[in-house]
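A single chain, nothing else alongside it, follows as structure tokens in the form predicted on its own.
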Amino acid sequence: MFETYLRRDSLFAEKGALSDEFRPQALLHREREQKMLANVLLPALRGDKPSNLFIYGKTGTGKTIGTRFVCSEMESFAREKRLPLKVVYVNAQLKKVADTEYRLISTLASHFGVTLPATGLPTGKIYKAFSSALDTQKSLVLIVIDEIDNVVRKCGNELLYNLMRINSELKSSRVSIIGITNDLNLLKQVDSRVRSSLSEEELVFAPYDATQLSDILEARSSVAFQPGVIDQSVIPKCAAYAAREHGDARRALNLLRMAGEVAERSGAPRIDATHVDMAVEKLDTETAVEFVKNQPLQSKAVLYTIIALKETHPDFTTGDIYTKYKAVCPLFGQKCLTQRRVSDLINELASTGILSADVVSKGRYGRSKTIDLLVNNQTLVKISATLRAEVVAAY
């Protein structure tokens, strides 16, 4: 079986060109954003501390790759001119790396040669170790925290406040923070005292349109695939799908990669529009499952509750959900939230398309919210398995 597979010519030349890790030589249709980002950070090349910067945008709009591209160019320029500049990048969504304040500061400290224990030290002590390591650099340090909303929600105001205070403790170095998030309302949730100390600037990456996505796919496909294996309808169709879903370039690239894999597995000599349709169905399932995996435990508990109720009760209210949630929540190792907060979590899940939560009138009995799951059965089975695994992990 494997010999037959290896003898078959691959449709791909370099599949990695369609992955998140690939770094193109030029980032198409983000020239304006990169120039604005560079202008904010330019004082760092003169030894001055630039403003803290928060970068917003939906998933797949080039926030991370654009920021890392500009910062990498700055670091290269600084090395060439022997300027004291260092850039540190961490992703706050990675578990056991930067998903808590303790882990985040420990990870940052490790970039400066300081190894801290995984747990056990007082928060003040790890900040002191981190600031001491920073001061030995005698340079300006740009700390890029991707998915910063993930850790801010868990740690509240203290994380940002403590990071801002570090500069007052440094003698030979200075620090600026670059936060990357898809939550446009992140700083509205932060205490006004903390926000005023941030002195931040903001930059928004708008979604790509279908034409821009087509250009990106054309550029990547010329590297990723063998010549002449893509039907002319494929790239416009992938771009159109992604443009409908908030202009997500990552989604468009994944869709094109998946279409190529579907065609290759079926033994087709070329990729055509039918392979894109098949890839959409497959990718929708994978996207929903990955989304659920990355949700906070409380959101997982609520979704688990809704799925369990749906199996036995075709119709139920938010009151029914809360009653069952109080029994389910401890299974996830969590303390129960208030009914109002659970209702907020239901609305957040509804905004993602996993479920619907429509308010309907019951006449003289008032108004009620009806809940319905919007994913297909195949996806629901995988989501249920993912949530059951979380329950097992909690024990």
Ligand SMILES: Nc1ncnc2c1ncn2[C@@H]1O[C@H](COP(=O)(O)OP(=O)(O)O)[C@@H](O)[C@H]1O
The other form holds:
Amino acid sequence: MFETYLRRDSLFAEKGALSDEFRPQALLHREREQKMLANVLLPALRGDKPSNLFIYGKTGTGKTIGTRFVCSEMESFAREKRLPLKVVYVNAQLKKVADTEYRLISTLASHFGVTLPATGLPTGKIYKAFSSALDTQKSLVLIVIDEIDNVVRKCGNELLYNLMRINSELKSSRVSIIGITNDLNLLKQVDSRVRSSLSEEELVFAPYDATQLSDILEARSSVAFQPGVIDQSVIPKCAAYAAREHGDARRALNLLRMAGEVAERSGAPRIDATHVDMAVEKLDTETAVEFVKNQPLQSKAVLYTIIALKETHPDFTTGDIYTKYKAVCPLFGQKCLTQRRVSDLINELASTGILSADVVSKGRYGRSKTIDLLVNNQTLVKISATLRAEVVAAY
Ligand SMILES: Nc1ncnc2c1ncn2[C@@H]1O[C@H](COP(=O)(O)OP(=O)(O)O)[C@@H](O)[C@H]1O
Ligand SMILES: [Mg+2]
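Can you give me the structure for the form predicted together with the ligand, which would complement the form predicted on its own we have just seen?
Entire complex below, previous chain first.
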């Protein structure tokens, strides 16, 4: 088996070209966004502080790559012309970067060569250390905070508020903040003081359409695959699927990679449309499982209840759900909610499309809900396993 595997040529030339870490040579179909970004940041080249910028858009619309692209071009230009400009990029989704206010500020400070102890200093001290590190730069500093919603969630408003005001502590440097997020409602959740400074300028990244996704995939596939191994239906099919979801380039790239893996595993010499179909199924399963993992424990308990009832009593009523739920709830280490709240949770799950809950009339027995799970069997098996693991973990 190992021999045959090694002797067979891989369909991939450089699989990494389909991953998130890959930095492509060029950015496609983001001219408007790049121009707008550059326009906001241009004053930095003359030593003037650019407005803070708030960038948002759905996941996979090129926010991270687009921002990094423009910032790094600007930085190299500045280096060439010996202009004092420095760009710092942090991803707040990473635990070790932005778990706490302390961590984030010390991470930022570390970009200026200042190492702070991992814990222990009072907050005032780390801000002081950070601002003096900034000041010794004698430079314009652009701080890019990607996935900035994590900062708000974990550290509250105070950190951003302090960061926005840090210029008042500086004599020789100036700082602008670029915040990036997928969370379209973030601005509504922050303090009005933070909101107005963070969003001095705003930039929206729109979803890609199928043609644009095709172009992005085409460019990437020429690096990722051996020549001639992709059937011409493959890329348009991946692009159409990702465009229907929400124009997400990451999803399109994942799908193409998975189609390649499916084909390779089955020993096919080329990737064709049937491999894309199989990859879609796998990706849908992964997405559904991921979704379930991220649900609050009470919703998990409700879903667990419904799945268990489907197996044993396919004709269950809303009353049955509540009875069973009361037995399941302790397994998730939770206190039971009222029947009314459980009914709300069922409706919430229904609104996400994982199940349907339709009210039907039962004649003289009144009205009841019929509940159907809207995922295929393979997905259901995986979801069940995920929920069962959770029950075990609660003990
Ligand atoms: N315009 C583009 N040209 C080339 N690759 C792109 C483009 N937009 C997105 N990508 C790729 O799609 C993936 C997701 O993009 P990313 O910038 O991380 O999205 P976001 O930050 O908006 O979630 C990355 O692998 C990125 O390289
Ligand atoms: Mg991103």
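Numbering follows the first chain given and starts at 1. Throughout, rigid core stands for the largest set of C-alpha atoms superposing within 1.5 Å between the two forms. Predicted model only: the values in this text are computed from it and were never measured.
Under the rigid two-part model of the rearrangement between these two forms, Asn39 and Ala109 move as members of one part. This chain moves as two rigid pieces, and the smaller piece turns through 20° between these two forms. CA movement of Thr287 between these two forms equals 3.5 Å, with the two forms superposed on the rigid core.
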